[in-house]
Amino acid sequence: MAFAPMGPEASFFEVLDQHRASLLAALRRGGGEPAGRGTRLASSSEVLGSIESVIQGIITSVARNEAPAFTIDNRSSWENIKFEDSVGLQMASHCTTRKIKSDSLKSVKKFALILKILSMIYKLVQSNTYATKRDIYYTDSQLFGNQTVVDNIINDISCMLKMPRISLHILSTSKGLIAGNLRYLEEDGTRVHCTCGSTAVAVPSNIQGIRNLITDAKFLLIVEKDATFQRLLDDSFCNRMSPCIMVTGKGVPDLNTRLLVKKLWDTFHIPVFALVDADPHGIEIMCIYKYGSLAMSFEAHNLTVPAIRWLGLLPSDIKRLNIPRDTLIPLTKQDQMKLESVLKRPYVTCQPFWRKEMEIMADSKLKAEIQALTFLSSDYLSRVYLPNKLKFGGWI
């Protein structure tokens, strides 16, 4: 199969191919990634028998006189969450939970919320139809008040059920955007082929429904920020590097970006790589691609992808670059704890060197957006800096 190839010589490869025969290795150990390749997605009829036995549960209260309740994992207490390396942040399998309460002023409505979006799910599910969060929020849109109370609710929704949202028939719109070396089918038997020129194509909105997946991509790079994945495009960094694949989810990235990440890292097992600004914001946004959310945490083996390596941009890279002081930018109080928060978290023990280029941040209190590279030359960043990282091995 061809792509047109227009990038570097083999040779260029050497370190990249030796690292991926290392993941490689590694599955085979089975160290890095659990058998399965994330949860088995539920039948239609498994999902209706659960929203079944949840609305029977609701009946039984009833009939005793009893105020009926939902039961939910509490998805926002790092206290029920636990790490595994090979899989990310998930939840505890005995973990505290919260009552949503029919009879409480306080929850009532969330109750009745929840409940609506039960049936309408039942019915999506029993006609084989989809639906996205948007469309269940303009259903009534008076009554859910906003479309964060809707995306809420479905999360809430998914983890009581413990089932992935697709089976329950809803997508999320998608924001994010695709490029490079890559051919696919989506579920209505589209035919979609990127490419490595100046305009990207959008993320799926339905993730597991693409099939027939082809690339001969060496890389994927997952870009922190838009402007950073136009001007990396605009500078013809897919050319010049294919065969490869580059991906952004627009900062903090949705759902569907993360599941074609980690469908497109289970597909081909290519290394996987983050272009990320050196501040707190963009490690984090890192950290979700790798280890997972507090929020998503119960669908973890659906959506991490733990053999992310860390491109850049590096705070060591700041200093070892000489880029001048006055194009950095210093760390606000906000970002003081933001780093704060992520050096605690249970990932960061085992990733040493992420550890220390964070401390090397928290010690300069400065932080440099990707852009500081245009101080060295306007396109710096395509044509030094990422091609001799890879060439190099010059990720963590």
Given for the second form:
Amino acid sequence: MAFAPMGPEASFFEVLDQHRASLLAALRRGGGEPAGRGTRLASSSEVLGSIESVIQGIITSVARNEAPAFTIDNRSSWENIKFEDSVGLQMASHCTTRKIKSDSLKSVKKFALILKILSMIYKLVQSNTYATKRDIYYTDSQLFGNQTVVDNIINDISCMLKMPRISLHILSTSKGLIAGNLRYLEEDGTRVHCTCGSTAVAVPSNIQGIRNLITDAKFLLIVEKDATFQRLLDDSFCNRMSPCIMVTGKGVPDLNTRLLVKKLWDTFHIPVFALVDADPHGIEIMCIYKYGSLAMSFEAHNLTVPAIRWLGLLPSDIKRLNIPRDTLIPLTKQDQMKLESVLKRPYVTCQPFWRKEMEIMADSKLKAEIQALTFLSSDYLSRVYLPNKLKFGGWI
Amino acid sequence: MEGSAVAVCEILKYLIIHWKCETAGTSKGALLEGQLVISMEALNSKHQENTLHCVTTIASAGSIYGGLVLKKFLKEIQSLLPGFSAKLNWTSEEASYSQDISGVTPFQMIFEVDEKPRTLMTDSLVIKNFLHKIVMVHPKIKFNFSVKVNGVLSVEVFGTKNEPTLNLSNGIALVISCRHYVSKPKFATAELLCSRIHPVLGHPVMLFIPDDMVGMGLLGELTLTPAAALCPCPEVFPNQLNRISSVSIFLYGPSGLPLILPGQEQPTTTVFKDTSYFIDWKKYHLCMVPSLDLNLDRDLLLPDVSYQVESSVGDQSQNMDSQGQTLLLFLFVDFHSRFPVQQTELWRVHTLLTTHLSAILMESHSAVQDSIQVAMDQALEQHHQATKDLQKFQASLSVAVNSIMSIVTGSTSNSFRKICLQALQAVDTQEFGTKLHKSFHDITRHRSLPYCSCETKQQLLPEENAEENTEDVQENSLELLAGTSGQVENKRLQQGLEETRAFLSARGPSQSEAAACRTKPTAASLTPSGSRASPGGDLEDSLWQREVSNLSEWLNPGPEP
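Having seen the form predicted on its own, I'd like the form predicted in complex with the partner chain now, please.
Now the full complex is given, and it begins with the chain already shown.
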């Protein structure tokens, strides 16, 4: 075995093993997941050629005395999204587009910024160097205005060229953390050994580049909040439940954290569980990991893990565990609107148990953070709640 | 002694006021419509040296003047012109007349004076400017004005019927074609992308009458409505930063009559000598000084008051080639009464305003200042916004061009570079960059700006839109005539004069015939000033002129703007 056994007995993981077996069976029934679906990695010459083709189109328009424009898919429109149970949210094949014109006051700046970032990507690929989105923003922060502008344009370019961001030599800054039974080699040869101790490792920036992943983990636990993640680290959860892996995206996950979760699933097909607050925001974060987001739907195949199960905190747990009412928080107006929005999403229809839990929350008009469990006992989460859930299959 | 000019102007004012009062009962608020013919025929006086004997005729058409009581009219006009030495005669209906194409009816009024040639010249310019000012707010009134001096005839037609207008509330409409207000820019190849001004109306304010004038017995109130606009529209120079170089103020009284006679000593406008009395120019970082340009002989509408921006030494080094924009300010004074306004009362109001305007405006200084300032703020806001938008556009295009250049020059793909260069017919990347930059600017010059709604009707009444709309296209296509084909227009005028001379010389000079306008106004009267009578048949010419004006640019491509 790769790691010294520190966790519970083998029998503890029976239900988990059965779950894993059913997941693998489902995969086999579905024909497996062919590698490289969706936006595939492109070679440097392909990227350069693609950009040159765009420039050529612009110059041709100019030569014809026509104002050039970019035609970009409406990534953020639900009209352009279709749901597939095995993939999650993805862009429809025929989606609506919008034009970014060069002769319109409203869009001329965006037109120019797209060209600016294209030229920067071109240079990065030519020189085989990488930059983060933040680096790009800081090359001319006054021109770009704010980071969101840069982020959106990079996503638009990725969607327009149908190439993942990594192929464009743009890295996203990772904010996630990993802990547990996992080893791998980064692209530059650095050995990374995630520990089960009280420290965690940062999610690497180049997920596509990591190799030689090794783990004995029985499950992967996605933790919504950093506070909960740290709490579990402090309680030596990874040791107690060894072998396992824990990941947090510290809220809404960044691209690299999602890529890592996807990579771990694709590589090991171990059960993946989400531990989120019993509130609409937590549920939405879990849905991002499982089914993807509207904004990144064009890269759904590389990012989603439909096999994720909701471990906790379930709204039904609140009543079952008699969590004190004064630890619960009333849903705000924004919470209610978000809950209604999530309930309307296409993936909820194929998750009746999730729907039921959300309806419990909607009826009670109350939400709870995971930290509410500390009112039962300070280490209730790591000593009682999670072990019981994992042992007896308390996920949906 | 009052000259012909004053007489003609006062008579016209009287007629228009009478006309206005006559129509007030039947179609209040409707634009006055009709045609007047004014002719001045002068021959060397047989009795005095270096003096011309001038016969001035004012004639009109239409039954609207049927309500004019002749004796009363003559008496009142004579009383308005106490210093006028000539006697006013009214030609009766039985008097001879000729049916010419101007459709002049038997109604004629004639007076004769002896004048020095220089005075006659000045008078004709004063009358021209006065007529021009009237048609700028009465687009359905047309004037045929001819001056014949010792057989040499000059004819001009003043009319703005087919031009875009802005309807005001008191039965007048302001013509908003910018060519009346500012000459065509120096850039001969610049297309006028927007040929209109976009006036911003201020809120009307009531004017208080000073105590010493209250006893005039007016049964109503005076209001002032300002309108401000930049000319030309910022869209005219889409690739150039504009600065404001001058201010022109136009004063109109009730019935849309000019309050000032051009070229005269103007006590009425003393209040405007202080450029900051009504307008806080510091707010716009401008320093204004009164303009001393007294030239009457100009084709543009002559302002009643004009200011110039006082430029600093630093400014002189910049934008030397730029003409700058003119800020136009129109002040419309109107008279409102609950009772039907009588002609005499309206005349008294006019007299009061022409003699005591400064005092009246000073009496209501605060309200007038507020109203004017608001209108100016909005008009200049457009200018500021246009400047900001232009800067944004230029900056963005510069980024776009540089980014494309970066890729093209950095590419190692021979075929890609070749295709790019060939597309713009460039021999090297430097030329490619220059052409790319120019092409982008040329292409994006025709963008639409949100505040320049020249496609839409400028506050026109719906029933008037159909005709105006279809003619706007013609009008816009002809706007190049104003500048690039000025020489052609002058030539056409000259041809018209020669035709008319030939015609008249065949008949022989005759004073009695002078009043009958035998010239062909549509052929001979296309001057760059107020005559926009019928653009229709000249569309082909204008398109040819446009092509020719571009030819010089193709043959001699200059440096980029």
